[in-house]
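Just the one chain here, laid out as C-alpha cells, in the form predicted on its own.
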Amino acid sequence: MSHVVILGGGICGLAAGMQLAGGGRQVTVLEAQHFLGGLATTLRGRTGAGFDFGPHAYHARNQRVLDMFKAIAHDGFPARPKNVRIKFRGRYYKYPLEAVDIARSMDPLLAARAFLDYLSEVVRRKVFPRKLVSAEDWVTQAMGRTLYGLFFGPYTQKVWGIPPSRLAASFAQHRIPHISLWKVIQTSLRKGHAKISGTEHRYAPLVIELFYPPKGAGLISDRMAERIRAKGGRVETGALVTGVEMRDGRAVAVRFRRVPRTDDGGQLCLMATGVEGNVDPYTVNGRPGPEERIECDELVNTIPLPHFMKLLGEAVSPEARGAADLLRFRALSIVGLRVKRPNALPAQSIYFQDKTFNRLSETRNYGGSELCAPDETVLLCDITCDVGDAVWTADPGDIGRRCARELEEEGFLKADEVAECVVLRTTFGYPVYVVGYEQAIDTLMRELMRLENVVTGGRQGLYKYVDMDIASEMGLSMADHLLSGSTKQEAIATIPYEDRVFA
C-alpha cells in the first residue's frame, strides 16, 4: 500500500488525509502542536469555554465541500445569515459596502463625493488606462479615492503594517468582495442569493450565508482526523517536521522530532515553523529532542512554503531557496475574552480602524452556542503584529484588559465583566502580497514542478491567503491528483498559479 506523510495537520492536510485513506492509501499526518485544525482550531481555556483563531465561519461555494462539511458536522452544522459591519467615522456600515447604505449613512456631500469620484475613475480609465501595480491602484480604480482614503487605504495599513503602495494589487483582488462601486451599487438592489452574480473572484466571493458548528469550527478539523484514524491512518500531534530527503527528485523519508506544547498559562498556543530565528517555543531546556525517520512514497506539504523550501535542502536550486527567503507572513495574536453576558455585539463580526484590533467578533452570533454557558458569551479580538512587538509579547491578561477597555468604550460590555482573556499566537497568520511577489512564486512554482511525487497547498503551503473552504477544497484536490496517478504534467502545467488549488 503506498505511503503518503502529510506536513502539517490543518484543515487542508487533514481534507487531503481523510480523502487519500479513503481512496486506500496509508496516511500518516505530523503535526507541530498539541492540537490538531491549525488555523481552524477551537482552543479550551481554563474553564472549558472555547476560543476559535479567530472567526471562522463556513461558507463553502463549492458543493462537493459544503456537501463534506454537513457530513462531517452532522449533529448541527446551521446556516445563518451573514451580518458583518465595519465603522468609520463614527458610523456603522454593512459589509461588504452597499451603495444604500453608504447613501444614508455618509454626510450627503461626502457620498456625493464618493460617487463622484469613483465616476472620475471610470472615465479615466477609459481614457488613460494603466497597469494596476499595486493595492493602492486596484481599489483607487474600483472604488474612487474618497472610498480608499477613508476605510480602505487605512485599515489596509494598520492590518498589515506596511502602505498599500507596496502590496500587489492580486492582494486587493483577492481579499474585498466586489471590489468596484458599480457591483455595490447592482447587489444593493437585490436581495438575498439574488446578490451573488457568479463572477466574484473565487478567493473573495460574496457570502450571504454562513455555517458555523454550535461546538465550535475546530470540531470539523477534529472529526477529519478520526476518519483518518479510522481508516487505519496515523495523526501525530507534537512532531515538529526538521527535514525531507529527497532521491533522484522524489520524496523519500520525513524526517521530524517530538516538541512540547506551546500553551502557557492564559497563551493557549503559539504555531511557529521552528525557524524564525528570534522564536522557538518547540526547544526543551535549549536541546532540540531527538529526529525520527519515517519513509515515504508520496509527500503532501500544507506547512509555509518558505519553511518547506528550506526543509528540501539542496534538492531545490539556490534560485528556489533565495526566492522563498523573500516571501513573508504577517503574524497574527487573537486576544480571546470570556464575557459575563449572554451577548454583547450587534452583528457576527465588526472591523475597526481606531482599535487595538482590526476585527471584532462574537462566536455565538455565528452559531457558537455550546462554547460556554448560556449566560456567558466569548469574544475574539484579531491583531495583526510583527514577532517581537509590543503586542506580540503582551501577557494575556493585559492586552486582555486593554481590549476590555476598548470595547466599554465603545459601548458593548463593561470591563469587570470580563471573566477570563486568553491569547493565541502564530507567526504565519496571513500571507504578505509585496508588490513583486509574483517573481519569486514563479520561480517556487518551476522549481516544485520537478518534484512529481510532492505537492503543497493551503493558505501557507501555496502562499494563498484563502478562506477554511478554499483551503479544504485544495487538500481535497491534492488528494485527487494523487489518487488519479496522474502526472504533475498533465494535471497542472497549463494552470497559472492564480487558478492553481495546489502545487
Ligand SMILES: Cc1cc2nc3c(=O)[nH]c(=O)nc-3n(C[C@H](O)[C@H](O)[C@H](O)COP(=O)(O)OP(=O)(O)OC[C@H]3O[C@@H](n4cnc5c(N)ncnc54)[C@H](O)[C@@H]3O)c2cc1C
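Between two forms, the rigid core is defined as the largest C-alpha subset superposing within 1.5 Å. Quick caveat: nothing in here was measured; it's all calculated off a predicted structure. Positions refer to the first chain, counted from 1. What changes on going to the form predicted in complex with the ligand:
- Superposition of the core reveals a Cα shift of less than 2 Å for residue 234 between these two forms.
- For residue 125, a C-alpha deviation of 2 angstroms or more is recorded between these two forms after rigid-core alignment.
- With the core held fixed, the Cα of residue 113 is displaced between these two forms by 2 Å or more.
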Given for the second form:
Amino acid sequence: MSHVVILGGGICGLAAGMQLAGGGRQVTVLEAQHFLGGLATTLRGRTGAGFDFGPHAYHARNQRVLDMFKAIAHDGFPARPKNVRIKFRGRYYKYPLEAVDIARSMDPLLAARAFLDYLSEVVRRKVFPRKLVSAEDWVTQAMGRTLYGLFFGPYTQKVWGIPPSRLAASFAQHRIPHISLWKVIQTSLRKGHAKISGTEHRYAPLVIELFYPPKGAGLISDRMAERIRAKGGRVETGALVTGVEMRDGRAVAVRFRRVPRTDDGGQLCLMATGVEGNVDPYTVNGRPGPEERIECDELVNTIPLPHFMKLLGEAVSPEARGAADLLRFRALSIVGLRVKRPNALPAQSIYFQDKTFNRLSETRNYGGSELCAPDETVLLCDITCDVGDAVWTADPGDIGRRCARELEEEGFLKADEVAECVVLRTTFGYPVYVVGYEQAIDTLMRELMRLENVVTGGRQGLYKYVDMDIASEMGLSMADHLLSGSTKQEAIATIPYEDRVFA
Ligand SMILES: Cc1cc2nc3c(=O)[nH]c(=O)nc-3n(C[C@H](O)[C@H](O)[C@H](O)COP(=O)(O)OP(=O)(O)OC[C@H]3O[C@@H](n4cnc5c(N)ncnc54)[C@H](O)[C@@H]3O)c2cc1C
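Shown: the form predicted on its own; wanted: the form predicted in complex with the ligand:
Then the entire complex follows, led off by the chain already shown.
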C-alpha cells in the first residue's frame, strides 16, 4: 500500500490525512507539538478551561467543507450570527468599518479635507496613472491621504509591524474594504438620517453565520485525528520534522526528532518550525534528541513554506532557496484570561487601535458554552509581535495583567476578577505580504511543481492568509489529487493563481 507522510498536524494536514486514510492509503502525520490542530487548537489551562489561538469560529464558502465540519461536530455545532465590532475614534462600530462610520466620526471640516484629497487622487489617477506597488499606494489612490492617515496607515503598522509602504498592493486590495468617499460625504451631510449600508470587501467571505463547537474549536481537529487512527493511520505528536530526503526529484524519506512539549507554566505552547534560527523551543538542555527516519511514497507538506524549502536542502535550486528567504511571518501571542464573571463583552470580538492587543474576543459569545465553568468566561487578546521582542518574551502573568488593566479601563471587567493568565505563541501567525512577495511565490511554485510526489498546501504550506475552511479544502484537494492518480500539472494547471489550492 502506498505510504503518504504528512508534515504538520494542523487542520489542513489532518483533513488531507482523513481523506487519504478513507481512500485506503497508509498515512503518517508528523506534528511537532504535543497537541493537534495547529492554529485551530484548543488548549487547557490550570482548571481545564479552554483557550483557542484567538477564537476560531467555523464558516465556509464551500458546501463540501461545511458539510464535513458539521458531520465531524455532529453532537453540537450551533450557528450564531456574526457580531464583531471595532472601536474607532472613541466609538464602537460594526466591523469592518464602513464608509458611513468613518463619516460619522468626522467633523465637516475634516470630511471636506478628506474629500478634497480624494478628488485630487481621482484627478491624478486619470492624468498621471501610476503603478500601484505598495499597500500605501493602493489605499491613498483609492481613498486619499487623509483617510489613510486617520485609520489605515497607523492600524496596518501596528498589526504588521512594518509601514504599509512595505506591504504589497495586493494585500490592501484583498484585505481592505473599499470605501467610497462619495458615501462618506453624503453621510456626513446627512447626519441622523438612515444608515447607508456598506458591503464587506469583495474578496472577504460574506460571513453572516459562524459555527462553534461548545467544547472549543480544537474538537474538529481532534476528531479528524481519531478518524485517521480508526483507519489504521499514524498520527504522531512531539515529532519535529528535520529533513526531507530526495532522490531523482522524488521524496523518498522524512527525518524527524522526538521533541519535548513547548508548554511551560502560563505559556500553553510555542509553535515553531525548528529552523527559524532565532528560536528553538525543542532542544532539551541545549541538545537535540536523536533523528528517526521514515520512508514515503508521497509527501504532503503543510508546514510553513519557507521552512519547508530549508528542509528540502540541496534538492531545490539556489534561486528557490533565495526566494524562500524573502518570505517572513509575523509572530503572534494570544493572551488568554479566565475571568470570574459569566460574560464580559457586548460582542464576539472587538478590534482596537490603541490597546496592547489588536483584537479582543470572548469565546462564549461564539458558542463556546462548555469551555469553562458557567460563572466564568474566557477572553482572548490577539497581539501581533516579532520573535524576541518585549511581547514575545513577556511573562504570561505580566502581560495578562497589562491586558486586564486595559480591559478595566474600557469597563469590561475589574482587574481583580482575572483568575488565570495564559499565553499561546507561534512564530508563524500571519504570512507578511511584503512588496515583491508574489515573484518569490511564483519562483517557489515553479520549483515545487517539478516535484511530482510532493504537494504543499494550507495556510502555511502555500503562504496564504486563509481561514480554516480554505485550509481544509486545500487538504482535501491534495488528497483528491493523490488518490486520483492524475499528475500535478493535470490537477492544477487550470486553476488560476488566486484560487490555487496546492502546488
Ligand atoms: C489569531 C487567528 C485567528 C483565526 N481565526 C479564525 C477563525 O475564526 N476562523 C477561521 O476559519 N480561521 C481562523 N484563522 C485561520 C486558521 O487558523 C488557519 O487558516 C488554519 O488553522 C490553518 O491550518 P493549517 O493546517 O494550514 O496551518 P497550521 O494550523 O499552522 O498547522 C501547521 C502545523 O505544522 C506544524 N509544524 C510546523 N513545523 C513543523 C515541523 N518542522 N515538524 C512537524 N510539524 C511542524 C505546526 O506545529 C502546526 O501544527 C485564524 C488565524 C489566526 C492566526
